[in-house]
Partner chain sequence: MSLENIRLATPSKDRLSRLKRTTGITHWNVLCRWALALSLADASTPLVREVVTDSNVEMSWKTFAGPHGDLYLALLKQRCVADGLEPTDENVSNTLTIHLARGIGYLGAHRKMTAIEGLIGAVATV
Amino acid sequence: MLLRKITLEEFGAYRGTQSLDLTTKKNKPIVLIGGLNGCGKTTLLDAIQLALFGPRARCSGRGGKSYETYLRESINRQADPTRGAQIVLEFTVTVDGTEHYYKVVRSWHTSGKTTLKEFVNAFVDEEYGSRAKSGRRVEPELKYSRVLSQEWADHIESLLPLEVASLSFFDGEKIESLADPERAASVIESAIHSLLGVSTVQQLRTDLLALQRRQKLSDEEQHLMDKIRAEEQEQQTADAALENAEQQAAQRNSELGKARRALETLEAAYKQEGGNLFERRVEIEREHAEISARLAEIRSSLIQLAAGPLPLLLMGSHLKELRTQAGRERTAAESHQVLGVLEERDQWLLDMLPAEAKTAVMGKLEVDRAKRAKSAGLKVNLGLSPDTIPQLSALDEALSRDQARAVELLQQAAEAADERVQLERQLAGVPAKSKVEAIQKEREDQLQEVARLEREYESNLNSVDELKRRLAYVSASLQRAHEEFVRTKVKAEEVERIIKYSEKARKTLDQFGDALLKRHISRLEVAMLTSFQTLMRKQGLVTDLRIDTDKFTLTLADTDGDPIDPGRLSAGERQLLAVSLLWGLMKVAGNHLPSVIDTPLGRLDSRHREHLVDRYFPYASDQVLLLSTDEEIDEYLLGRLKKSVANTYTLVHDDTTFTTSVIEGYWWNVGASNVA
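Structure block, one chain, which must be in the form predicted in complex with its partner chain:
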């Protein structure tokens, strides 16, 4: 960073517009600004800081006042407060390898008694570096940047941290305090952290942590996870249900097996108890019924037969008598009929006979007729009809026929009855119904039980199947969810990787930070010691310098290695120590910041002043703004310094108007601005 130009308008003691060109040249890094006490050297230093940092600037004139009060009081007393004051600072900074030209304008004015308005306008030329090669002076092409203007405070912090600035812009009056061990420690700490990039490492670590914390699963992914969990839950449930169902089915199956075995046992028992015979009973009963029917049939035939002439068979002898009687009656009837005929015929014959024979013949004929009459007369006459004999003959025929038939039927009936008896005996052999009934009932119950169990088993198997299907469905869905999840997981793994590596990186950065710190500290030790020894008159006083890596405390050691209490050093020596601390810091940081040194030689003796002028100022930085009184850099020292000075200014204070104006040149070469 190089300061190019500062322009003050109505700021503090500076009346009107005062401008200082602060550009340095190669090998001429010093801009020497002379001024008596109270002329505004420190005000100039304050102006630079105020322009850059505004309210955060550590201005010497501010003290405990509020920023607004400070600004109000900083407006030149003779100027119009409503027009206000303004500081314009131009500088170049190398950003990303290119030199940028910045111009920051900070102005403020009051409006009314209490209100104060402040404006910051930033202009930038980002192409300045490419046009300003080979050290030629080129006019910058500045453009107003709204973004920079609005966020100047942030931007300047990235260009020049306040902590660093406070080290590079130091007031000689206060420099001595740096030699105090406590103060030195804090300065060293902040310097090392901000100036030497250790804070960057720390910032990096913090950023990594923030990055790490940003890596979270999105809502969608969370939703997916929830879904997977829910489906996993469901799968587990289905799994459990399936297991349960399968168990139930297995149990049912074993129960079924048991029931079937029980049925077998029962059937065996049933057979043993005559169960089969019992079943045959029906058949036997059927046969029995059949034979009974046949018997009944035979009987009905017998009954029919009984309705016939069979009863007459009982009366065989009477019928025989009847037949005889009938025969007799017929003969009698016949004889009766023949007798009359014979008498007529006998008469007719007698008439024809001669009388002699008549008597003899007549006698003979009468005998015959008496005989015949005798046969015609019956002791018993039943008055039977003449058909009786044929009727009896027919009856005999019918009776013999019916008798044969009756014998046959009786034979059949006897056989049937026998068979029936046989069947009845068999039926008696069939177990009592009640005895079998129990076991049969049991068997029937068992059969029903088996059927029931079979149905249940069936339904269990069905439910198992259904659950299997459901499980398959859930599994498939889970699978899909998993696949989806895998895609997310890749992202999640990426997140994890980021976290892992950022963790690792943070650790590395931590180590790196430590190593860097140690390295910087050791370099600072060397640089400080070298600077101190370069500046010190008593070369042998301090031979070693140590900085504690934890507390950043400064320890000096003498030739014997014994520590030296800084309190034993003189005020001048302490000032030198402070200067060498700053110089050392700048050396280690790479000399890229301007050093503004206010009242640098206050308490030093001539030898020390010579050392500073010869050995420090020309090498302190690429740009050194030296604010000095005529007593500090006097004519003799100016001569020694001249070859390194790029520009000289003198601040002249008019005691009557209490205003300061800038004049080119130093007291002994006023007007010769560019001393070659």
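Next up, the form predicted alone in place of the form predicted in complex with its partner chain?
There are no partners or other molecules in what follows, just the one chain.
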């Protein structure tokens, strides 16, 4: 950060408009501003802080006044309070490698006796650095920014924190406080924390802790989340159990397959050895007995049939001839009986006929009776009974029935005989018990093993099915819970994630803060000791300097390593120690801030003043605004400092109007007229 220009308008003792070009040059970092006591040096320092920080500025002239009162009293007494006062400060800041040019205008005026209005307008040229790369001085192209104007307090805090500015802009009072060992500790602690970034780390930790505490779910949301987590745990448990059950089922199935293949091998061997027949031996014997009894029964039935008319089937032709003879004899008997009846009928007919017709009819009737008499005569007459033919018919029926029954029995007898032969063959093939006993035992054991594995495999499958149903139920329940409370879950996960990572970040920041503090204190000890030895006239007085990391107290040591009581130091030496602290802080911070030093040489002797002029001011920072009296930087010291001075101004106070004006040059450069 480099201050470019400040313009005061009716501010404090500064009447009208007064401007100071604060631009420095290469190897000329000092802007020397001279002024006697009460001429406005401290007011100028206050103006810089007021323009930047407004009500937060630590202006020395404010004291315990309210901000509004301070502003009201800061309007020049001779100015119209309704037009008010204004401070315009221009400066450049390098942000992300690019130099930005800012112009902030803070103005205020009164309206009535009680009303005061303040305005802050910010202008910025974000491309200034790209145009000024060549080193040429270019005019900024400033543009008004409403956002920056409205949020200037936050923006300037990001560019130059107030705590840091208080160490960069210091006056004699600050030097005095640092020179007091008891008061210096708090200043050192504040400086290290603010200027060297440790406070940023602590603020981050505090912000993270606050963020953690803000993360909270309602009781209902927490209950729902507990339920979801419980179901998620149950789902994981069920999923793991299912995976285990499936593995066990797969393992059991593999074992079962091996057992079955072993059983098949034993079965084949057992079969090959006649094991099946051995097992069926009793059954085959029983079947053999049954079929033998059956065969005997059939044969008995056949014998009974043979004892009946069945053998007459062997005399079939004779029975046929007997049937024919019986028919002939029955016909002859019937014809003999008809001839007697016909002879009476013919006589009755002839008696009824006329005589002329009798002869012809009588002849025909005689021919008919002759023909019938011929059929009634037989060459062979066995004298068979008229019931012979019915008896023969009954015999035929009996023979036909017995023949069918005999055929059926013969068929059954043949089949039974064949079956018995087969059974006898099987019985003949049944092995001896000793031959199949061992393999039968092994086979039975294997059967039991297969049965055991089948039961276990089935149990595993049942477990898998049960776990699948359980997992499906839990998953469905969880899915419904997720769908119902997805926002709660997202919030809870976000809360958990934030708390988890915040805790990690806080621990990391703790470690980083401790490491950063030790590193900075170590560097600060070296830089401060080097600065102090550079400025001190007594080079060998202090050879070591330590800063306690807990209490931030300074400990000085002599060449023997013995501690030096700060009370032994003179007031000037303590002032140099305070300057060394500020210089060391700027060195460690990188000299990127301007140093505004008000009344720096109050209690120093001539040698120490020379040391500050020669060894500190030209190197204190890239820009040093030196506010001095004519006794602090006198003509002699001005000559030693001149080569490092870019601009000089003198604040001239009119004791009659009580106003201050700014003129270029320092007393001895602008002539006696500027010297009060």
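Numbering follows the first chain given and starts at 1. Basically, rigid core = biggest C-alpha set you can superpose within 1.5 Å across the two forms. The structure displayed is predicted, hence computed values, not measured ones.
Asks: 2 Å or more on the CA of residue 297 between these two forms, with the rigid core superposed, yes or no?
Replies: Comparing the forms between these two forms, which are aligned on their rigid core, residue 297 does shift its C-alpha by 2 Å or more.
Asks: Superposing on the rigid core, does the Cα of residue 352 end up 2 Å or more away between these two forms?
Replies: Shift at residue 352: 2 Å or more after core fit.
Asks: Superposing on the rigid core, is the CA of residue 235 displaced by 2 Å or more between these two forms?
Replies: Yes.
Asks: To one decimal place, what C-alpha displacement in Å is found for residue 251 between these two forms with the rigid core superposed?
Replies: The shift comes out to 30.9 Å.
Asks: Residue 510: how far does its C-alpha move between these two forms, core aligned, in angstrom?
Replies: After core superposition, the C-alpha of residue 510 moves 2.9 Å between these two forms.
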